[in-house]
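In structure tokens, the next block holds one chain alone, the form predicted on its own.
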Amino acid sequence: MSTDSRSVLSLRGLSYRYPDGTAALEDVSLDLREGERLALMGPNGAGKSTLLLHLNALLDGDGNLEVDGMALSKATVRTIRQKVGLVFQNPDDQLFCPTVFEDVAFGPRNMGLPDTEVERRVHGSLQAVGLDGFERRNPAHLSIGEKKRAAIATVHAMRPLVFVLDEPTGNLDARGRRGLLDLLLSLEGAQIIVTHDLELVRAVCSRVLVMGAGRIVTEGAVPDILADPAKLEVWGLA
């Protein structure tokens, strides 16, 4: 990545509370360049899931969300999340169609793409996911591995600038983990991965954000962050 690539996504001073008043987010910033691969990296609890609701405007807490040049605001929330994908951490939550076609092209659909376009996106994503001829497939019927792949052709159909993963390459076995990373590292797009699995960040992430109860506790370079295993064991990496 270009140290002087463009930013595809920015995020100032967001705070964020439960409806029972238990603060969930204080002061979160972050910024993301094109082409970049960051690693979202933390102990359980630290807010992490959270923040990544507020990136395509599932959540609305307090502070500004910028992608693409554009604020979110009400006339912008629907562009913002087909630029924004959010590929779940248990893919059942994203799959809920009769057959991975349909799945998949739920989201272009809604977009109000003509059938010749949404076919073709379709065919796209799942040959871009290793999914090609799983279009008839049941998702129900699919190996934990092809549900995290046709979870994210369902978001790589839409386009987006930026990929956000929680936890992709939760559940795998050492295959479907290598496969999956380089399945992230074939993807056009910005990514931001939630996770714990340090191979991936090494593998993958240029840079690291950690955080810790709500807050940003530590960035940096994914050399310089990993580099320390008392740190890492603060900080509840390792």
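Numbering follows the first chain given and starts at 1. Being a predicted model, the structure only gives us computed values, none of them experimental. Under this definition, the rigid core comprises the largest set of C-alpha atoms superposing within 1.5 Å between the forms. What changes on going to the form predicted in complex with the partner chain:
- With a cut-off of 2 Å and the rigid core superposed, residue 21 has a Cα displacement that reaches or exceeds the cut-off between these two forms.
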Given for the second form:
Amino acid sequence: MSTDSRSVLSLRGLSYRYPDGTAALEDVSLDLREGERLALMGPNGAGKSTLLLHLNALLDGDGNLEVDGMALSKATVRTIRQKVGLVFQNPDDQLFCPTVFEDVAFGPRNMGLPDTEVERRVHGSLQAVGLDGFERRNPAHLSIGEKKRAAIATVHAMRPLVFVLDEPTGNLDARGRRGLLDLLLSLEGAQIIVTHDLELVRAVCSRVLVMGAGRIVTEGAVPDILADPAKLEVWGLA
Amino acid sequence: MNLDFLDRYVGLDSPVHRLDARVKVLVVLMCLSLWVTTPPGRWIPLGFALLLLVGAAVLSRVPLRYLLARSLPAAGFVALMAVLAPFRPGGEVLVRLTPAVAVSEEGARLYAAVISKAFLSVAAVVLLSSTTSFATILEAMERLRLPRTLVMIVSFAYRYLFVIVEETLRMKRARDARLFGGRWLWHSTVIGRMIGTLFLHSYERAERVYQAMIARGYDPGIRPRQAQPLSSGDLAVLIAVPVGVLGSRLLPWLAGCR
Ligand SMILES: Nc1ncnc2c1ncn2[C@@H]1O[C@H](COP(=O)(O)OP(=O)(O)OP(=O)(O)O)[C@@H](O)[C@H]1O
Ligand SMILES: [Mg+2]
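Please supply the coordinates for the form predicted in complex with the partner chain, as a counterpart to the form predicted on its own shown previously.
Time for the whole complex; same chain goes first.
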């Protein structure tokens, strides 16, 4: 990856407290370049999921978010949500329609696309995640692996610039996990991947950002960060 | 999790499924208002309503048994709520239970009318929701410019219903997995606590589902895009059904005119 490629997402000085007073994020900054796959790691409760919700403006902590050169504001929030495709940690939260088709069509419909284009995108995205033929199925009855793929398709159909995935391989068996790694490698667009899966990080990502207690603890290239087992333990990654 | 009972038949393909959702919503609303305002004792309009519903159900290929199973409980509920109606004084006495309490002819007629209207109305709504996905119904309501708050209330009720049912089943399973049973008192405390947790869980889950909707561009403040125009078939249904229902109401009057 060339170092002068365009920045697609930049977050500056984000701090957030949940309404009950829990300080979840303290002065977090991150940058993502076009096509880059960034791993976001850290122990349970470090604030990873909270951070992701901010990238889609679902929470509004203090700080500045810029996506594709656009600063977050009332006028840009819809565009930013389309450009940042958020895949939730629990696919059951993401899939709420009676059929897979309806679920994948939900985003494109909200974008105001005509029905023929919506249909084209649904089929294309299901194919891209390896679920062609699942259109009429009920998302509630899919296996966990299929649900995770369907959840990615719902976002893929919106053609995001950045995929933001919260533990995409959580709860998957070995084969499901390998399949998902291949899927991540095949997706066009930059990715921010929250994960505890070192194998995923090695196979898919180029850079790692490590969080702890709401702050960025360290960041660097994958081989550098994952090289020292002692440090991994200190950071709560192993 | 299985929420099939809510939209098990939405995915079928039939003339009723293909009918424009705006037409379906409008027709159902018009039918409901005509049926509900039918005076007690006028059975022709209600009989016609039943025929109409059975016809639409057969055409839609949604099993009649399913429609019955979904609509009868509501009629039963109304029967229970209106249980005093037959004892209203008026007309001939049909059955005298005690010197002071008797089933009157007028009361019995009222009772039968209330129950059958409730049954017909619920069946119509069940048929609508079995042939139209919920999202489409909401979109249609918005396009018909029904009050925003009404649309929001309906959509929230649906969303919370969905989550609450799911959470209940989840907790029931977790409870049964730990061999729940035994004495009644213990039982009721556990159930009380479960209900509390249920509402909290449901609320939090509903929040997350809502976030997922927002993340994919759902904007409750924005009107849906321009709708397609109605086809001639849609228009025909939109006119024919209400005219038929109205006609069945006016039948005696029409006959009397001649
Ligand atoms: N809705 C909420 N209300 C209050 N506190 C919350 C809420 N959600 C999360 N928190 C707290 O914020 C902190 C960060 O949580 P977050 O879910 O972002 O962590 P995470 O890094 O995603 O953890 P995990 O790896 O377990 O998913 C935790 O201390 C958590 O308890
Ligand atoms: Mg998390």
